[in-house]
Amino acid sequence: MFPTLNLAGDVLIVERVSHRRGKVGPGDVVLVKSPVDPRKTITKRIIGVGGDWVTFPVGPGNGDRSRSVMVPKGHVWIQGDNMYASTDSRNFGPVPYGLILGKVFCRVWPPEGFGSISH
């Protein structure tokens, strides 16, 4: 699957309630403080919530082996558009909810991606 946002350059609203009253959930695209950097911000796709059972390929592109793994109470777990080229909770195991600093609205920029980001 091919990343939904650039690398660089894309402009986002990000609302800043929904995550603090538990309204974000699976398919929605967050802003997340990085649980291995906390000076870095990313942007990812939530694909579970605590009690969800996530299965996910082992090296994506070399065979068919999966793990699944359950995601904690009061945590979530978060993957890039692009598993070919993401660190995400496939790299750093579930995310405590408390990292979450809001949800991706819109894209603003570039106007040929201007929109709400889709499920």
The other form holds:
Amino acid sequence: MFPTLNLAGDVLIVERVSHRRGKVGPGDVVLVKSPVDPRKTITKRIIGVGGDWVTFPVGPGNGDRSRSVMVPKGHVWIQGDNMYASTDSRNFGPVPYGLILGKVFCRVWPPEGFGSISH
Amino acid sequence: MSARSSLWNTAKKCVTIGLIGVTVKDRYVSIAAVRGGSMSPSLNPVTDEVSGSRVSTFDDYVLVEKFCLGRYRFSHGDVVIFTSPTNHKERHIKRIIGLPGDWVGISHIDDVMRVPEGHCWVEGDNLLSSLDSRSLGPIPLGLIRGRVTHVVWPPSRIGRVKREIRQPTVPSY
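Okay, that was the form predicted alone. Show me the form predicted in complex with the partner chain next.
Now the full complex is given, and it begins with the chain already shown.
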């Protein structure tokens, strides 16, 4: 999630209410239970929700080819901001909305980075 | 004055009981209602599998334990309750047939597939009327909300929900 979040050591405040009401959408940074290992939590940004078409470059270091995928109902497409070093929906596909744990509200540490996470 | 203080005491007791109840429900055990006959005859048994007419007009209520969510270690034949991958507000109860790495047979297209890492293959006991992995695909383990261990209502059906291992439908060569 670089450069939005540092590689390590950031402390964030996560609110766990809006995803239960369905109020989490594109542009939000969310905590998600990994579809590859349910014991791990990953932090990514929602790019599209059910019904959207998402277009992404296939291998950002390998030229300009891109793919378009339609996100199925009840799923979200998540991507890390650091496209070159992120394992996300481009690898494991759209994830069910039920795996979302919460929305990142703001950062409290380090003090230079205090404040809300940018869109 | 004493009426106000007794009201305050009642309010404190309600909040305490509420907090304890929510903690127990989230971390240890909860009760869930079984809807539909997709798990017949283990849960909500039906007399006629095609028409779906039920033995009893009342739904089963089951005990769901949440201790399994610590390490996400499940066994073949466990009955679990999970959030639907197509609608996060719905929950389904089905039996785990395949765990990550297993090969499962999809009989209607005569094919087999490997259950991916972090996912499981679930099927209802009543295959004629069950919406499960045969149409939804493998379910991420992270969607599982608990394991069904006992039926607690109606009283005539109180008992353990047994772990039944179904023979895998993969053809052996």
